[in-house]
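This document starts with one chain, in the form predicted alone, laid out as structure tokens.
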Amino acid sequence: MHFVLQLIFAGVCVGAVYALIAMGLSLTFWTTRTLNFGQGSLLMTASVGTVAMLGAGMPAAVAVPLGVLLAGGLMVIAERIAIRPLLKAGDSMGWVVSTLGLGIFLQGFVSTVFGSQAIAFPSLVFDSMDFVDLAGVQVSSQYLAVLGLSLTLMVAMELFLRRSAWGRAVRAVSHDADAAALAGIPVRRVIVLSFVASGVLAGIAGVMVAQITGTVDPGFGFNLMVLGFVAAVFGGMGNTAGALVGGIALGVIEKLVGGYVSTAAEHGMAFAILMVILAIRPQGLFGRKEFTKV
């Protein structure tokens, strides 16, 4: 019984990170109806950048925020060179290829500068051997910290989107960008800030996962991006509650499969879930069907 509870708790914690990545993807989907399929490379870049700055002697209180802001800055570049020009082409889906290409470029750049081998990521707050006893179940302190931070960020972001002027502007642009512009909303600025926020969330997720795994390498973020995408589709693209439910459900299922079947089958379950959801309910658990007037 304790083994099952440990797997479920680990799944909830990892799923919360997937939900955070899904929320970042949703931010750009709201404002531009696009996704950055190079998001995984931003997770990796934030983690590698943090390790490099720590190795240069910077304190963690400086290195971690700078690494996260690096991801936010790279997201602005992605919007400017890989998405915006292609959106001007109308309904072109070229941004899928361009964002993937940018992600591959970042992987290659990091491999050239730091090598392709895994880099050790230091313990920032808790060590991997730190555990807390909860009702007789040994729970990793790192997992607890990741869960707490992920949930706090998601709640804060949801409140910000609902109650701040910027959040209302994001929703207005999501509903009708042209009408929002006529109402005086700076649509271009809103879009850029949504990409920055998406990159920051990706960077935070990357640092948290690197803290748990203990290593980071150039291919580190790809699986996380895919799992975040599956969580977003599972819960309903653009729905915060759906991202949270989808991420946690995906994390729990993965850990149970890994614990009772095979760890090699964990990520395969994500694709199986994606195919089932797309076949049965393409809009996701909490999503709504969209209709286009002609």
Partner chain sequence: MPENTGLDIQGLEVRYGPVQAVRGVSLRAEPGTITAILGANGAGKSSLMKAISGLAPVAAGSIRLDGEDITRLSPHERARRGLSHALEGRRLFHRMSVEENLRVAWDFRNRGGSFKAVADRVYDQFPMLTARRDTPAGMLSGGQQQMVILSAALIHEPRYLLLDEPSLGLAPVIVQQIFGFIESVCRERRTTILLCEQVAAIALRVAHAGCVLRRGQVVRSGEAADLAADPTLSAAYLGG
The other form holds:
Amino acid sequence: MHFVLQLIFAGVCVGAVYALIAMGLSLTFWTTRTLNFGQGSLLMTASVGTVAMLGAGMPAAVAVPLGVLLAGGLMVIAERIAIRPLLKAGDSMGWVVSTLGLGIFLQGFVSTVFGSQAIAFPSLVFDSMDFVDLAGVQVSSQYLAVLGLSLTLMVAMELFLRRSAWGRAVRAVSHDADAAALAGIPVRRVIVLSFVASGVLAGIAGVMVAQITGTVDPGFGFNLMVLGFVAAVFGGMGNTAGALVGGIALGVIEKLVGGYVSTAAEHGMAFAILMVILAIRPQGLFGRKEFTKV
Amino acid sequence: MRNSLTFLTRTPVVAALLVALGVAAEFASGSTVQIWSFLLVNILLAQSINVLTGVAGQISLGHAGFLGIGAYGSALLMKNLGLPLPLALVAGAGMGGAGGWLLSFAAGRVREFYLAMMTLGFGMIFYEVVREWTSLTGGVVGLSGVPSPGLRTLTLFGWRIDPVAYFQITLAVVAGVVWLLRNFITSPYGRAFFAIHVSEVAAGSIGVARAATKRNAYTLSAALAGLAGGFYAHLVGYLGPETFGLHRSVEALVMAVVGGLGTLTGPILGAVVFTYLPEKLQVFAEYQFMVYGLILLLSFVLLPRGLAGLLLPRPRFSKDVEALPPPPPAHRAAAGTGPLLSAEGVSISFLGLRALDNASVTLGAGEILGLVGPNGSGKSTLVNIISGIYRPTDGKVSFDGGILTGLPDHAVARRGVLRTFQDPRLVPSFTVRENVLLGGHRLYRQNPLAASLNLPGALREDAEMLGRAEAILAMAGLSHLADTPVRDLPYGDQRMTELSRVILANPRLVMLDEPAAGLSEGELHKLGGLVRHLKEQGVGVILIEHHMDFLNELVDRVVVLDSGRVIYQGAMAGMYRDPAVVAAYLGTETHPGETVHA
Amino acid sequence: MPENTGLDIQGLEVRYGPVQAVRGVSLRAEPGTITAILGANGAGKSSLMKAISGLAPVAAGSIRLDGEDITRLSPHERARRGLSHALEGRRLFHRMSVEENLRVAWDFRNRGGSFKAVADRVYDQFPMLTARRDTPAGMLSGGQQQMVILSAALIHEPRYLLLDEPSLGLAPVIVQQIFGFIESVCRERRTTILLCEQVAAIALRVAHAGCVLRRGQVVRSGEAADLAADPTLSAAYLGG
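With the form predicted alone in hand, show me what the form predicted together with its partner chain looks like.
After this comes the whole thing, all chains and molecules, with the earlier chain placed first.
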């Protein structure tokens, strides 16, 4: 019984991290109707950069924020060189290929500079051996911290989108960019902002996952991005709550499959779920069908 | 440069090159022949992804999965069951094709990045399955002992095949496949792939069934990749899961994109570049991933049409046949009793807004009906309902004794109900003539095999269709532009091309959505001539139009819509005096003194 | 604050790829007046409006607002200079509430002041919106949506207001109410209004001046009263 609870708890925690990545992917999807296939590699580059800065003796309080900002900055570059020029060209495939290319380039770059082996990511706050006793159940402090931070960030995102002028601007641009421009909203800057926010969320998620796994390698971001996308599709790419529910559902399923079937099947299962959802309900489990006029 | 290389695509030159390559292999070193064989496998793989992504417009990030299905399938059938090489290769291709067919049911429902993600997922699942299914595939250790010419373990009809013979066999098969592909792509089936690529709605409007067409594209593409996989498996004699990971899918895509999507020569050029560059430049190999990434990142911006677009002339999308004179127009059976078309009590709502409210319209054969009304009154919605794009919540549409309501758009088109769009929806890279030929889709009787083999019956049908197309082009005044890609043409010529496409389809009912918009006076005159020609042929015509002078000269009757309701039916002259019409256009009758009368 | 000298358009051309939507249109809107832009569907009215507010590409010609050339400014920069544009087809933010729609319109042209006071004034103006302030705008009736659009467009008391087909798809009684409001805005706030309408009689009833577009060109312009009495007007619509 405890085994099930532990699996579910671990699933909720990693699922909350997936939700952050899903939220980031959704933000840029809303403002540009594109999906950044390089997101995973950007996230990985930021995590590896953080490790490098820590290795150079920089205190964590500086290195981690710098790494997260690096993710945001890279996203701005991605928007500028891999998305904006391709959207102008108007071909629906162009940006898929170019963002994928950017991701592969970064992955190749990191492999060349740091090698393709896993690099140890030092524990920042809690060690993986720290536990707290929660109603008689031993709970990993690390997982608890990850859950707490993820939920806090998701609430902050929701508040940002509902209560701040720039957050409302992001929503307005995603509804109708022309009407938003007429309301005085600087649409280009809002799009860049959505990419920065997406990168920051992904960057934080990357550091948290690295805390749990203890290592980073050039391929780890890609898997995370795919999981984030599955979570986003699960939730319908519509709002914060959808991303959170989708992420947690995915995390729990993944851990249960890993615990009872095989850890090797975890990823295959995520992809299988993705394909089934897309085939049955392309608009996501909680999404609304977009009305398209001929 | 473009024209100086044209000779490379001529049939005798190609045949001579192939023979020369086959002979040269006898004298080349072992490693050279090995690379040439790899090149052939890459050409097949690049052609495969090109059929799906370049021609049919369905992006694939999981093509290594199909390659792997063919490779493991062919290798295991030969190694474990002792199937002879040709059967194993065909079975591998068949298994790949079956995989593509199955995937198309899921993938056919999604588009763009959802499709990208789904195909990526397919590739990843295949990779994981190969890794984990150790008893069958050998898992991460790999599968060795596959019959291979390099180990002298491959036999064909008792004859031991050496690497040179293997290369020659592969060369012959690849040349044959590319020839078949060329014939297929220039056939109505190939043009249907392009039509789906550019606009699924427009493809449906000429009778292309989108789900079936996508399914064909997936199956064909995956079968080609499976064949490539089979040849690969026997070439190397060892299979490991790492060969079929994401990077292989990306490599396939890169070859096709850099070579030039949508052409036959492009994937060959791309395969040459990407087979030789990493092999020749050792230093390149280390940075291979980075270089791939950069190429993908920049290729769409720097080389939008790939190497083929840069080096070679524009490919053809129709067969090089001599046009046969068009047959005399078939005598149409007189329409039975009752009207040709009747829409009865049609209603539909969008987002709570009633776009059509109990609208009824009838039309006889050879009658021209003007459909007018203010912006948002429901004219286009009515046309969309008749053509099967929308399904009405109430009412029914019958045509020539049958019911259209509930039929998908391509089935409506196949019955002879054709339409144009407010914005001309053509294949931009096609010439005027090729776009017009698309309209014949519902009339072709040839099967895909006959089309791919260039059988006489198929070529004769192509020649007849071409003859009819030439006659229509002449009538529309487009003959001098027949070989110009439509993307280079002004709006008016594009509209006339779209109308010509409709006429080639031998329609019984034609609906034109604002055909006069953006036309010059001269073009208006030609448009009027074509509409009258349709009338003389006994075709019923519905014209949505705001250009009243233009309508006045053509129509037998008008129907005026306002807020989704029919407010006037009858002669055009009566419309100007009808208070409801004047009110709808010029203002409500609440202040009669200010209403302007004609 | 620049002097209020009106809107001046010279030789404006708008092209979308191969399509020329507006061909050499020149027109002037005097400060504090309503100018009706009339014409049938596809005559180029919306394209002209969009070129003025910055959404449509200007191929040639110039647009001057209070003497300043704004032809090359982005839409949000024009909005901040006191130009407001209510799009055709009830384009508001459907999934956002009524209040959020007003708020979005307020945020980025904010020159100080209290949003609450402004919102309260909107609810005074259109009491039927008060109960629906937290309802997603997409759920409102057509008339209510038009009220939200007008209120949002006017939330900063712009000196220039472009209105595209405000009567589209509305019941006559609502149209009367909306046009009454438009007239009062011009009279009380001295707002310069450009009004696009297919329904000529309603527009000319409130307008001071007007012009008729046909196939992207001005075919007739003058005082509203003269236009209303002109028999060629109906020809421009119905071609008769």
